[in-house]
Structure formats: structure tokens, C-alpha cells
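Next up: just one chain, as C-alpha cells, the form predicted alone.
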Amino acid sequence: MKFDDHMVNRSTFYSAKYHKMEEVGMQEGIPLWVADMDLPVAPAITQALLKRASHPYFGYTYIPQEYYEAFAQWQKKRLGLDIDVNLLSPAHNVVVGLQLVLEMFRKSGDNILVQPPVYFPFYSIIEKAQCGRIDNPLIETDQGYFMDFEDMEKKIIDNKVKYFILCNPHNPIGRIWTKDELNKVADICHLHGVTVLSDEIHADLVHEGEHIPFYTVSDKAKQISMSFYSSGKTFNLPALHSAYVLFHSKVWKDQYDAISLAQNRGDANCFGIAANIAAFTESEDWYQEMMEYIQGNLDYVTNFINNEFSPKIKVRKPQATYLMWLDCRGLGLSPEALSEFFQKKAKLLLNDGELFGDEGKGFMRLNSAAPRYLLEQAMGQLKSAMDELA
């Protein structure tokens, strides 16, 4: 598939990265916010799709078991990893996973550790579970950002931390962390009882290294942990909500099945069924073709970018995800000031830094996963406004 061949206009389908132009008053300009691909669906996805819509009737429908086995099987194929089907639920989407999960096991009151600067859903989720939020901030040094283990174990202890949502893959700062990383929080979360919730939602979108499920690194990791996952990211469809949680106790998934159909939450999108076993079992080629293409935009920005702006806006190619934390505190503006430069002179609308907590302040997050033109586009626009600020 040539992706460059595409032309965007997503605006007759109610496109919420397109509407929210309109939202914040931007007449003209660039959407580069949310993250979901300005990249059409593999083949496969479409025709499942067009076959099923083809079918007039669309009352009640049940999840089979081939939704799951199409998950495991391409687990197994792209990490080795042998999952038991019968340890997975469904999810309306990741978010909505989490939050059911501590609807589940959490008490008001109970505090839950973050990383910030992190996927900032993870907030909200934590406040409607009437929970405390508890910030282990990452370390920023020139190498990148790494966790800050002695931090951790510390608010672990001071504030009787329950749960610990890890960001793996992490949004927005692009790493992939390492076995030994994650050993480190597995032996923390196992001594003080925390369980760790893994956000692994961008585990197929790593361009360096390899991504290693925080499970799979050791028996208390298994022990204390379940993982979330879902197609959105991978195939470009968090319309179709789909999402999966991996629990490693039978016990744990009855419980959470049970709340789920309790609250009307677990109910098949007969549409999402279709388009996720089409993803998992025939799209590998589309899957290749498009983390290429994604490699490929992500090396043209960051070339551009560190070439022409930096050291006034800086940016680290990301080991995964499609997602670009832009360093912009070399422009000395203030978060709001930042944001109106991004949209009223450059024409581009980002995510504010700030939103991902306040260790983003100077950053703005950009979604690369566009075609080329598109990129280029917005590079232009950008060094237009850049050299007018000049």
C-alpha cells in the first residue's frame, strides 16, 4: 500500500481530530493531536467490514472465541508468548479496562502511583475512582528518561500505594522499558503489594529495541499484574472499540466479568469483532508496510526539527509509538503562549505538554503517523512561524 498516495479528508465521518479545530477556533491548519493514523486501514479490515455490513441484521451479538484466538495468535507470532484464552475479557477500550479493574479491587481513598510525564486519561480514571494520585516523575537527563526507582519505593512506603498504572510502551516519551527495568518494578510492586496495571497498548509500534510485557519478566511480575491491549493503536481502529485484558488469575477475570456485565460494559461491537480478527490474522503485510512507513516519518521530523529549530525545539526519536515529545523550552513561552504559537502561527494543533502533567510544561506532543506530504506540510508551516518569532 502507498501511503503517500492518500489524500486526507476525514471531515464528512466525524472525525474528533478534525472537529477539534473547529473547536478551539482554528479556521485552517493541521491536526497532529490525537493518536490515531492519518493512514487508511489495511485491505483486510475493509473487506471484513464491507462483509458484514453487507449482512442487513444487527441485533445482540456474542463475542466468539475466534475474537480472542486471532489476539493470541498474534501474540505468539510477534513475541513468542503463549497466552491461554481463557484468561482474557473484553474492553470497550483500554481506559474503560482500567477503570472497571479498580471499580473491581480499590477502596475510596486508596492511592495509585503514575509516572508522569504521562498518558493523561490515566488521571481521570484515577479521580472517578475516588482515588488518590500518587507522581513518581520520570528523570529526564540527556540520554532520556529513565525511572526513578528510589522515588518510587519511597512514595510506595510513605503513601501505602495499592496500584501502579505502568506506561508500557510509554506515552508520551516514546521508551520501551528494559527487562531490567521492569524487574526493578516488579521486585518493589511484589515486597509492598502493589498490583501493577499495564497499559501495553502501543507494544506492536517499536522501532528500536524490543517491547518485553511487563509479565513475562519474572513470576511476581505474573503474580501482581494485568495487562491491557487493544487493535486501536496497531490497525488504526479505536472507533470500533475493542480492547482486551490479560489476567493471569481465573479469579480476577470472573470478578471483572461479573462487573462488567453488571454495568452493561462487555457487550460485543459486532463491527469491532469483524475488524480485529482481520487485523490479527491477515493484515502482517499491511503491519510491515505501515511501521516502515511510521519509521520513515518519524526519522524526517526528527532530522528536520533537531536541523532547523533546535536548540529552541528539540525532539528525541521515540523507540515506540508514533508519538513525538516536543522539547520547545528553549522558546522561553508559557505553556498558554506555547499552545497559541502552535496554532494561531504555525497552524498546527498539538497536544499541550502540560496536559500529561506538569513535568510537560515546554512540550508539545505531535503524532506522526500522517502521510509524508502532510509532514512536510506542517514542517513548513512550523519554520514559517519559527522564523517569524526570529
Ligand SMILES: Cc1ncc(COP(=O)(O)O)c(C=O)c1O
Given for the second form:
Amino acid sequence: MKFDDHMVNRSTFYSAKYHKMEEVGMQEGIPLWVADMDLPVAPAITQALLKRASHPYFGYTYIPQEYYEAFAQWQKKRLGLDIDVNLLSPAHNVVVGLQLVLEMFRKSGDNILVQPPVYFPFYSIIEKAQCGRIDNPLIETDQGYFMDFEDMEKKIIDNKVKYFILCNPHNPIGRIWTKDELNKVADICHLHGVTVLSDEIHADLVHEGEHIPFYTVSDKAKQISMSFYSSGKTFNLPALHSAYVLFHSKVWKDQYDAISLAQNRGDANCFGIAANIAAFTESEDWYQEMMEYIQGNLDYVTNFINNEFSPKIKVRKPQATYLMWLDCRGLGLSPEALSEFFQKKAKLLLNDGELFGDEGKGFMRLNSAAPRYLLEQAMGQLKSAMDELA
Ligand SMILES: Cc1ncc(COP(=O)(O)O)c(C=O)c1O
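How about the form predicted together with the ligand, since we already have the form predicted alone?
The next block holds the full complex; its first chain is the one shown before.
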């Protein structure tokens, strides 16, 4: 697969990434914000979708066992894990899965722990569930970001925290969490009766080290958690809305399935089924090539930014995800001025760091999953804007 050759005009099919440019009044520029890839999907996925589309019946569809088995096969191949397919449930997407789980368990007013800067829809999920949000900010050091366990335990006790939405690997700062770190989380949460919702959507996008699913670190971790997965990030299929929730207790799974049914959230998307099976069972070569390509992109952008713009803009190559957390604090701009600088001067639409929490002020998030020439163009535009600023 030659990813460089494949840039297409995505506005034809209602791309949210490109549409947002119009919404914010950008006549021209490059959108590098929302986490999808400007790269084509695996050929086996296209073929499976064409095959499904050529069968002209789109009636109600059930989710076949193969859908779950394909995911289990992938987990076995990638991480050597044996998943009990009877403990997997479908979700419309990861965010809806998280939302349903909270609806099923939480009492109004329960407190939920998060680790900003973090994927900001967690905040709205908590708000929608009418729960309290307790922040356990990550600690920023010269070596990267780390969890603050002392603060975590204190906040859990002081606020009687009931749930923790763990981002594993962590978006936007790109950390994979070590076994030691996850074990500490498991020990603290188990001791204080906290249920861990582990969002593992970026699990396959690891460039350095190894992804460790939270539930695998100990029996305690398994007892108190559930995990959320999707082919959306790995295989670039977020619009097909097909995610998985992995439970470790039949009781929790049954409760989840009941609420999902009651809210009509469990219906199957026939295209999602076809694409997921093709992704997890026939697309490993594409996945390996995509990972190599993304790693090249990450190296390119990291080197360019650090060589050309440091100390005004700096970036650390993420251990996981294709998202890059640009530290723009050296520019000394307010969050509003920083956003305007990127949009109006550099003509780049990125995510404002502030969205991920106060800790994100002065940062911007850049999505590197694009053809290299587009990133080269983006870096060129940023360089011109920086030169003007000097
Ligand atoms: C950590 C995390 N969770 C969930 C999502 C969204 O997943 P979905 O589209 O399946 O709801 C994203 C998307 O960027 C993400 O980064």
C-alpha cells in the first residue's frame, strides 16, 4: 500500500475533519485535528464492504459470532491473550459504551476520576451522567508525563470516588502505561472500591514498548474493571460505529446488555460487521505498513519541530497514538491567540490544548496520520508563520 499516493478529496463524503474548516471560517488550509486518518483503509476492508453493498438487502441484522471471534483472534495474535467471546458486548462506539456503563452503574452525584490533560469527551460523558468530575492531573516532567499516585489516592478517599476512566494508552500525551503503573492503579482502586473503565481504543497504535491491557496486570485489576475497544482507530473505521466492551463478569455483561437493549443501542450495523471481520482477520499486512508509515511521520514532525522551532514549540515523540502534543508555551501566547496563530497565520486546524483541560493551555494537538507530503506542507506553512512572528 502506497500511502503517499492516496490523498483523496475527503469533502465529497462529508468528512467532519474537512467540514470543520468551513465552520471555523478557514477558506484554505490543512486540517490535522480529529483522530481519524487521511490514509485509505486496508484493501480487504474495501472488498468486504463492496461485497456487502452489492447484496441489495439492508434489513435488520444480528451480530454474528464471527464479529466477536474476529476481535478475539486479533487479541490472540497481537498480544497472545485468550479472550472469552461470551464476555464481549457490542457498543455503537467507545464513547457510547462508556456512557452506557455509567448509566448502568452510577448513582446521580457519584464522583468519577480522570487524568487531565485527557480526551475531552470524558468530561461530557461525566456531565451527562450527572456525576462529579474529580481531576487527578498527570505530572509533567522533563522525561514526560507520569501519574500522581499520592494525589490519586487522596482524591479518591476525600471525594469517595466510585469510577475511574483510565485512558490506556493516553490521549493526548501519547504515553503507554507500564505494568508497574497499572498495578499501582489496580491496588489503589481495589482498596477503595473504585471501578476502572479502561479505554483502550489506541491499544494497537504503540510505537515504543508494549501495550498492557489494564485487566491483565492482576486479579484485582480484572475484578474491578472493564475495557473498551474498537477498530475505529487501528483500521480507520470510526464512521462504521462498531466497538466492543470486554467484561470480566457475566453479571456486569448481562446488566450492560439489558440497558443497551432497553435503550435500543445494541442494533447492528451491517457494514460495521463486514468491515470489522475483514479488519481483524485479513488486514494485518496493511496494519504493519500503516504503523511503519505513521512512525516515519512521527519522526519527521518531531525532528522538524524540535530542530526548527524549539524552544518556542517543542514536541516529544509519542509512545502510542498518531497524535502529537505540541508544547507551544514558549510562544507566550494566550490560548485564544495560539489558536488564532495556527488557524490564521499557519493555516492549520489543530485541536486546542485547552479542550483537554486547564493543563493543556499553551499546547496544541496535531494528528500525524496523513500522507507525508501533507505534513511537509503543514510544516512549511508553520515555518513561514513562525518566521513572520520572529
Ligand atoms: C481515548 C479515546 N476514546 C474514544 C475515542 C472515540 O472513539 P469512538 O469514536 O469509538 O467513540 C477517541 C477518539 O479519538 C479517543 O481518543
